[in-house]
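First comes one chain, alone, set out as structure tokens in the form predicted on its own.
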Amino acid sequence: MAFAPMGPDASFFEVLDQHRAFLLADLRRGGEESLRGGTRPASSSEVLAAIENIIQDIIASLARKEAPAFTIDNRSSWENIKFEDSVGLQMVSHRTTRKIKSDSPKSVQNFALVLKILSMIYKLVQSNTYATKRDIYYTDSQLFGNQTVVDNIINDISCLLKVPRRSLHILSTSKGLIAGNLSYIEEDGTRVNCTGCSTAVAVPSNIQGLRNLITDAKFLLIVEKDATFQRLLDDNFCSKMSPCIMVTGKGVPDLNTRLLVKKLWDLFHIPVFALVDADPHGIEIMCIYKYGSMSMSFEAHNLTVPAIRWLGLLPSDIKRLNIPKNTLIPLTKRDQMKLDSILKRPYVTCQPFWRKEMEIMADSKMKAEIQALTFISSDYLSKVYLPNKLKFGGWI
């Protein structure tokens, strides 16, 4: 193996081994299709043909003069959105749908752009190209009017052609960080080397293109905020810890942070845990990461990684821990809405551990960031909290 481990002895991953073989034998259960995870992108002349057939129908409509219009499937709606435990989120079958009508002063503007980003993607497919969202937005700011517009369309069109996004040959910038025992080579055939760095590898770009990934990593720790993750590179984690990998999306992750997540899943079939600060905002990023998004449903078997169990911070570790009530925050309106709202989703009745730790939460009307165990001491997270709940698997 390509990397030389400097943490801790290997009585120490004992339990972390017997929890992936736990997950591994779950795998089997579920079929080979389970082991391979997510569905194959679609081919370029896959994507070519089924622009060609939308472009056919607008045809046919204009034909039967008849105006034209986009159906695209409601992804606002949980009437829309069933849950899987082995999948997560994801559209029902037989769903129901809004239209982008070229005879509707609200949505004839949408329909013309819609247009346009297809005949983009077109272009770029068939050239065997790559833009960035960004790089769409700028071919005209003016007309589009901000990049929201453009990234909520690109969403449209990957779900009304019924492919990956990542077939579309649209990337998104990444804004997600990496660190530990992973190397890689990148599409145009860069070698990268996470380990023994200082500082963090950035989340490639094109996740698809990426190969040769070698990592004996024994678990994938995904860190909610830059500052935690910035502070464990600090507090040399990873070496600490070795072999292991970090990965943070700065927040609510974004598609590629998401998409890396997966891969390592797939490929390497490691324990993945979440890190967030225990605050609704923190358990809704780790549901991202885990079960999916609404809005992203229609892709969820490339995006979720359902075996990610749920670290730290919990709201039964503050009092366990004795965090002074002097670092706890009260609950916002917003935050009790937002739990509110957490609760009642159909994947908690699947976890009542995470369950009964909300319920923690919402009686005391109060959360904690992950910093406030700097006020046990200022490197509790490295060297005590995280090491004692991977040793013992203090996870949920």
Contents of the next structure:
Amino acid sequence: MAFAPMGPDASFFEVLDQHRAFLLADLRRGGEESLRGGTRPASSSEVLAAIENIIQDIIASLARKEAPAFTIDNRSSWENIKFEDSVGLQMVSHRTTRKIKSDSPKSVQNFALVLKILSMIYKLVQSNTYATKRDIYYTDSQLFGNQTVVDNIINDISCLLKVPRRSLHILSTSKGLIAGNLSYIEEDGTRVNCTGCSTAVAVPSNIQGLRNLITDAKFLLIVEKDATFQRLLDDNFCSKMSPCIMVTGKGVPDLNTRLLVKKLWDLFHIPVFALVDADPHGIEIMCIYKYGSMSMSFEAHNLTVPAIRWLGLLPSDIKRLNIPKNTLIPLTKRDQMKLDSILKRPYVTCQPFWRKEMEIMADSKMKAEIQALTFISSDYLSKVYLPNKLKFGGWI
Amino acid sequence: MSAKLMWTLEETSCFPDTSGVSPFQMIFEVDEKHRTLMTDCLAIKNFLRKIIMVHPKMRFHFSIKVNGTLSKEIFGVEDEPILNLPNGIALVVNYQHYISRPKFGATELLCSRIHPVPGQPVTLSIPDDVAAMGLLGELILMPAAALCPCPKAFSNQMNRISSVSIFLYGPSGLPLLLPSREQPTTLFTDISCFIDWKKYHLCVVPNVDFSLDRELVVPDVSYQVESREGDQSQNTDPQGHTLLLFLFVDFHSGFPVQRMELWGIHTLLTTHLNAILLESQRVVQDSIQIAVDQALEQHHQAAKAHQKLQAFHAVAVNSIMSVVTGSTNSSFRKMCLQAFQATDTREFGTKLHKAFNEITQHRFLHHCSCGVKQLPAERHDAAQSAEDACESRSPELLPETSAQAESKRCKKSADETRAFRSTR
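Starting from the form predicted on its own shown above, please give the structure in the form predicted in complex with the partner chain.
Starting with the chain above, the whole complex follows.
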């Protein structure tokens, strides 16, 4: 490290070190499981062959005078998702599928767009070039209609070919930021040193291509919101808690931010904490990092970090810290529905403390943003709340 | 037509009553002049055809002796699909009675039925002067509209409506003969007072080119669709769809009507139909418009769905071609070409496009149950009626997940039909 700011005494990290030891032991016990399954990076020739196979199947159907269709794993139903503590949400082996038919007015658009994007991927892979999802959308924005259509079809193709998006030569524009004790070399040779930077560094778009990642961090803090992340940077949190790493996905994380968190965990096995609003949306975002999402469950092995712990803001903190009621926000009907839905998810049974916190929220019918802590003092979060939680193990 | 129709009162004495058949006799007075006679005969035959379209159980034995030569012809339908309309009329729905077989290239006929959509029955006001002539009671009009042939049948020609045919029926499903074909009532000269053609971007002009010399039911009034407003590309196309509009006028006096009385009412209606319909122009327009709207909505939906399929199949074809032509894998390219027995990628592209068109057609054939089965008219029951009614209301062209909705619609339709009958 070129520059290592002075952090707290070594004794400060005792509980953190113990937690890390526990995680490592846990990893040794069930770690092998997490290496199984999931999609694996595919070579260019494998991707080309997979696309050619699909085209051949379509042509064979047409030659038999049968309407071709794509059969894709159904990723919108919990029935197809299983929960495994060591992996998170993943698809069951005998899953239900859905058909994208070519002879139905309802699905013909999707059928054609899958083929359209497949043909684009074929060219990208052939020429060893990359395109973002946005690039693809703009090749024919009128045909695609909107970006979400393209995003969903790319996920479908990834699931159909059983290869990660990166192998499809499709990148997503990173919106995440990273700061703290970390240096690495990007695929193109660019050296990046986040340590000592007062500003954050954008999460690279090619996580698989990162090399020589170096860190002494004692922990990784995932911050839900950019505003909180920036506030912590302004308060020199990374220096005061050095060595540590901070990451934000600016809300719902993109694929690269999730891949980066996963990569850092896989490489260094440092404790990972989540700092999110005490509301259902914040919990949902934390769950995406920890357990994954239904829509990307086919790639859970590459994306989830089940070791993530909930550091704050806990609903129980609201009462404990006497946060006044006028800084709280009543749960909306949508919040309550989201909370109910999270409480029903399979992973909540493995998290009794999480359940308790969510029940506190449900009972109080109130939610709180991290900014609610500024009522106590403007730098309470960085000076008191987080250091205390980290020092005394206030995570669940 | 100069032929004059009379009903005999001695119908049962003319033919022996066997096996539940109730024969009766109609006698037409015709001119002896040969040319007039032949025209009148054609008109009579058309009259009989019109009757059997709504009385499929009837058989007409038509005999004519000219200069000692006797010619005989039987008019009737056998084993043909029919649709029970809510007013109790059983309408024959085989398209071949209404238009001659279209020639849409090599396309096979996929649905042989029309799917009439009934409008709301409306009570017609009877003008005082007509009532004074003895038309005391209630006149009820029920329109039914259908596209012919079925929009599902010729999916590649769905955009055009080339003509409109109107069939008029009086009480008991007897054809209403307009006073003179050369001089149709003013009402039917300008049908726009009943149908808002602008809504459908259509422009219609009366068609006076009637040909009785065909084995089709000739409409009482016919129009040509000249062109779409604002679309000069659509010229009159004899191969387009025909919008069939059936207008059924029924009479209720509250008392049983004698046959001769009925014939009097029929004659009055024939003479004064114009005045009667104009008297209730608003309600008639609404009722007809609903039926036409629904019939054309099916057409519109079918056309939209087909256009969508075609547009996205083109995207699919281009995408497949892009992969095949861009591939450096010779065995892959070879397999693709072999599958279609194509010698080069150009031929492969043509055959690929054709294959997508064929699977669309196949889908129509596979799902279009309306054109497959034929039920004997004698076995026609409420269930079939409901099924037919259901088909006629199906708004979407072969929707992917419409089975349940379709079933519900069938049930609803059947219920509606029963409810309507129970109030009669």
